[in-house]
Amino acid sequence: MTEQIEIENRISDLLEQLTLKEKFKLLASHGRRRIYTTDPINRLKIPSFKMTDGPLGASFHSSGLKKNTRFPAPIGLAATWNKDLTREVGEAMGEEVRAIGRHMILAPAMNIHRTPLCGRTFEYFSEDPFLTKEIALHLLKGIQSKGIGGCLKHYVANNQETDRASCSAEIDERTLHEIYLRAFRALVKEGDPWAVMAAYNKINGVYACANKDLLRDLLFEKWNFNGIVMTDWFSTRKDQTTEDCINAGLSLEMPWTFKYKIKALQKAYDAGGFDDETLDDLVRRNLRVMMLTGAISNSELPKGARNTTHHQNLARRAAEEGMVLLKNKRGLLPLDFESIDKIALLGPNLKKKFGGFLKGGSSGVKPPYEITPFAGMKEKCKGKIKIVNDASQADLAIVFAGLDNSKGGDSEFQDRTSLNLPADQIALINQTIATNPNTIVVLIAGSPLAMDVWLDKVPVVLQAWYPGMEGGRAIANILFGDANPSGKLPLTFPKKLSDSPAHSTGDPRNFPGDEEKRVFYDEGIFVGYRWFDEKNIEPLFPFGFGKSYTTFEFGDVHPTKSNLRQIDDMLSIEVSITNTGDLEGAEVVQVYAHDFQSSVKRPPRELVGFEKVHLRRGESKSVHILIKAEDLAFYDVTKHDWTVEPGDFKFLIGNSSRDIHLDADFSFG
């Protein structure tokens, strides 16, 4: 508290010394060469504020062309369902950003997976706002524990790349708050982020950067956010005005000025477009973040470090924990050195490197090295198993298939056009399985893929996501059992595109938008598994699904109390679980809530809690999962706020949204 008071006093002192022009100068980057830095005010010893892109680590193009640790893609982090591990990754990212002399990383990216075709699905966490919140919160806390600012993006409803700079997300009030704003709200309240990035798109016809309802009224006033709101890069538009952006709460325009040119600001100010109080509030926010991150500081800053052995090992461990074993027929995995003489390694992603300059867009991280699947397998098999490229001559074959970060795949700027793998990859998988019945498919991709034409034939499928710079070693460790897969899907894999809510009608008004570039979110709150449960659609693989090399048995469930009385109340659920298999492993205990009777339509189940537990062979543990009453709430459009209605609920406990082992009744009110 004393430090906070000292910061506010220093801000007030600087505000009194700043001229009007200097205040204007703090609201934008005015130099064409300052793409990721603001202008200094040398007279008052206010330095440039420096940022770097994320969220897979400090991006190459925005870090002074420095090579940095490339961590697994955020969707892979979410697939770990491991909050502590995610915080460690955040701490490591913070250290790397500090080491390159930056003050903020533009992460975490928190948009909801509305469509499996979104080009940036790999950068986002989940289709579920609760899982998104929990993983993003721990990543943010890790980053900011190192004195580096985290920036929540893209606020809000930036759920597609198609026409992202001009489309309007048409969303009803309940859906906007309950699905797309929910994780942002939770992070502001629980994580105290130092920045939020406004999206390119419009929300119900109003651009995010000039949306007073969502910025000043909701974010600043109702949620008590004290940081800055910055533009996405080049996101201010011709039909926005300088005064609209100022009054809405836009604190920083990047990378250089369109609406916040000194002359434009002076003209709007002289015309009474905004007042001194509004201006000073935005300047104060910028100064506050500069002090919190040490850009303006008299104190000793946390030490930075990059490309350390610890960071690289952490990247590998996170990749291993996030990989999802989708199928393991005949117990083919883990592989046994003693029973294999030859392995055939095939596929377009076998020797591919995914890190590099702008690979995938602004998230591109160029690491000092990258272990490809081929390199990882070669290292693992050296002196033990011969690697060949003819499946017919091998004991088993592994096809490394999937997508990459080129446009039309998993990449910024362009959405995918199909759920299917490229035709040549499908042909390769079918050809390989026809030649060798022991065929394993490893999918390196950041979004769901259709598998209908080959899944039934293939005994093993491993979803590796984009596993980062140590990915090849992580994959090899999973395949040979040095690491037991424990990842769970953070989004539903549909059998076909039309099963997904945004594509269920085939009407372009739902995706990618009508002739006026309006995208209608007609599915409402029924996004992801909520839609599949409500419509009774069988997914290819359900939300929360993932296999292990061992087995687990759920025992008893004991809530600490059977009644919650008010929205800030909470309880703990104790679940016993035993590793009944032959190997050490980890399971994710997932808790969903079902509301028996509600005045509004609610999904059949909603994720409200989870914990990941590691168990030795034969070990049993009691897992305690905290459940907050506010996570049982829905957004009431009559009150324009969150509410939990009195009544009966049921907790559904399992290891996926479709695999429920236990239940427990409770009530509210």
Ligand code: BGC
The other form holds:
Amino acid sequence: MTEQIEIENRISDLLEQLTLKEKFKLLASHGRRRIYTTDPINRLKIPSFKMTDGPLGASFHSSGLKKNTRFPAPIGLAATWNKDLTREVGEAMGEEVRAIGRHMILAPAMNIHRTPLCGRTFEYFSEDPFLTKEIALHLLKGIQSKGIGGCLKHYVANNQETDRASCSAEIDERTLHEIYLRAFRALVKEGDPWAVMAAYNKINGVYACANKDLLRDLLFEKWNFNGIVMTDWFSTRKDQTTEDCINAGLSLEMPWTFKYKIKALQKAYDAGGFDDETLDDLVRRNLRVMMLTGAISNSELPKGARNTTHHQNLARRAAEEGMVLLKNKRGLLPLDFESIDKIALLGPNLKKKFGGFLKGGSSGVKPPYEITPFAGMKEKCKGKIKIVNDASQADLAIVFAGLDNSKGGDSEFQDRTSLNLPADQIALINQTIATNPNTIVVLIAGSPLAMDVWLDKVPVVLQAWYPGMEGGRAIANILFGDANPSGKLPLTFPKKLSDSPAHSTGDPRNFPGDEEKRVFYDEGIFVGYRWFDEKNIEPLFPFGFGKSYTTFEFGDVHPTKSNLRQIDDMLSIEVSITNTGDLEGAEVVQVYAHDFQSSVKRPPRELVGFEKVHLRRGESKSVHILIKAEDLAFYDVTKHDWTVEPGDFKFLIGNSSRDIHLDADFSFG
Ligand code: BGC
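What would the structure be for the form predicted in complex with beta-D-glucopyranose, given that what you showed me was the form predicted alone?
What follows is the entire complex, opening with the chain shown before.
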């Protein structure tokens, strides 16, 4: 508290000393060459504020071309469903950012997976706002615990890349709050993020950067956010005025000035377009974060660390925990050295490296080394199993298929055009399975792929996402059972594109937009599994799904209360679970809520809590899952606020959204 007061006093002092022009200078980056830093004001010892891109680690292009640890893509991190591990990854990222001399990482990216075709699906966490919130919150806490700023992006509804700079997401009020804003709100409330990045797109016709309703009225006034609001890069637009942006609450224009040129600001100020109080509030926000991150500091800052053994191990552990075993017929996995002499390794992703300069867009992290699947398998098989490339001559074949984390695959600036694997890869899988029935498909991709034409024939499928620089080792560890898979899908895998909510009508008004570039979110709150459950559509693999090499049995469930009275009440659910198989492993206990009666239509089930639990063979544990009444709420458009209506609810407890083992009744009010 005293530290906070001290910071505010120091800012007040600075504000008194700053000239009007210097205040203007602090609202933008004016240097054309340094596009991730702001200008210093040497007279007052205010240095440049320096940022780096995320969210897979500190990117190459914005860290002075430094090679940093490449962590698994956020979708893979979300697939771990492991909050503590995510926090550790955040801490490691914070240390790396510190080590390259930056003050903020442009992460977490927390847009919702509305369509599986979105080019940045790999950068975002989930189709579900609760899972997004839990994972993003722990990542943010980890980052900021190192005195490095996190930046929540892209606020809000940048859910596609097609026309991202000109399209308007047309979203009804309830959906906007309940699905797209919910995780942002929760992080502001629970995680005190130091910055928010306003998206490129419009929301209901108004660009995010000059959106007074969403910035000043909601973010500042209702949620009490007191950090920086920055533009996405070059995201201010012709049809906004300088005073629109200032009055809306935009405190930093990046990377160059358009609206916040000194002359433009002076002109708008002289014409009475904004007042001193508004200006000072924005400058105060920027200075506050400079102090919190130590950019303005009187004391020596910690040095940070990059690519340490700890970070390497963490990158591998996170990759292992995020991998999702989708299918394992005949118990083919884990592989057994004793019964294999020859293994055939095939596929376009076998020797591919995914980290590179701007690969996949602004998130491109170039690591100091990258263990490809081939390198990982070679290391594992050395002296024990011969690697060949003819599947017909091998005991087992593994096809490393999927996409590239770059143009044409999963990448910023574009959306995918289809759910399918490239045709040559489908042919390769079919050919391989025709010659060797023990064919395993490892999918390295940052978004869902259709599998209808080959899934039935193939006994094993492992979803590895983009697993980071230790990925090849992590894959080999999973395949040979050194690590037991425990990842769960953070989004529904549809059988076909038209099963997916944004694509169900096939009408461009829903995706990618009509002639006026409006994208109508007609599916409303029914995004992801909410849609599949409501419409009774069988997914290819459901939200929350993932197999293990061991088996778990759910025992009893005991909520600490059967009634919650107020929206800020909580209860804990105790679930007993036993590892009944032969191997040590981890399970994710997932709690969904069902509302029996409501004045508005609600999804059949919504995720309200989860915990990941590690169990030795034969071990039983009681897992305690905290449930907050506010997570049972819906957004009531008559009150313009969140509400829980009195009545009966049920908790559904299981290990996927479609595999429910226990339930418990409770009531609210
Ligand atoms: C992306 C942001 C990124 C920024 C800076 C934009 O293209 O949308 O996520 O942080 O560039 O590189």
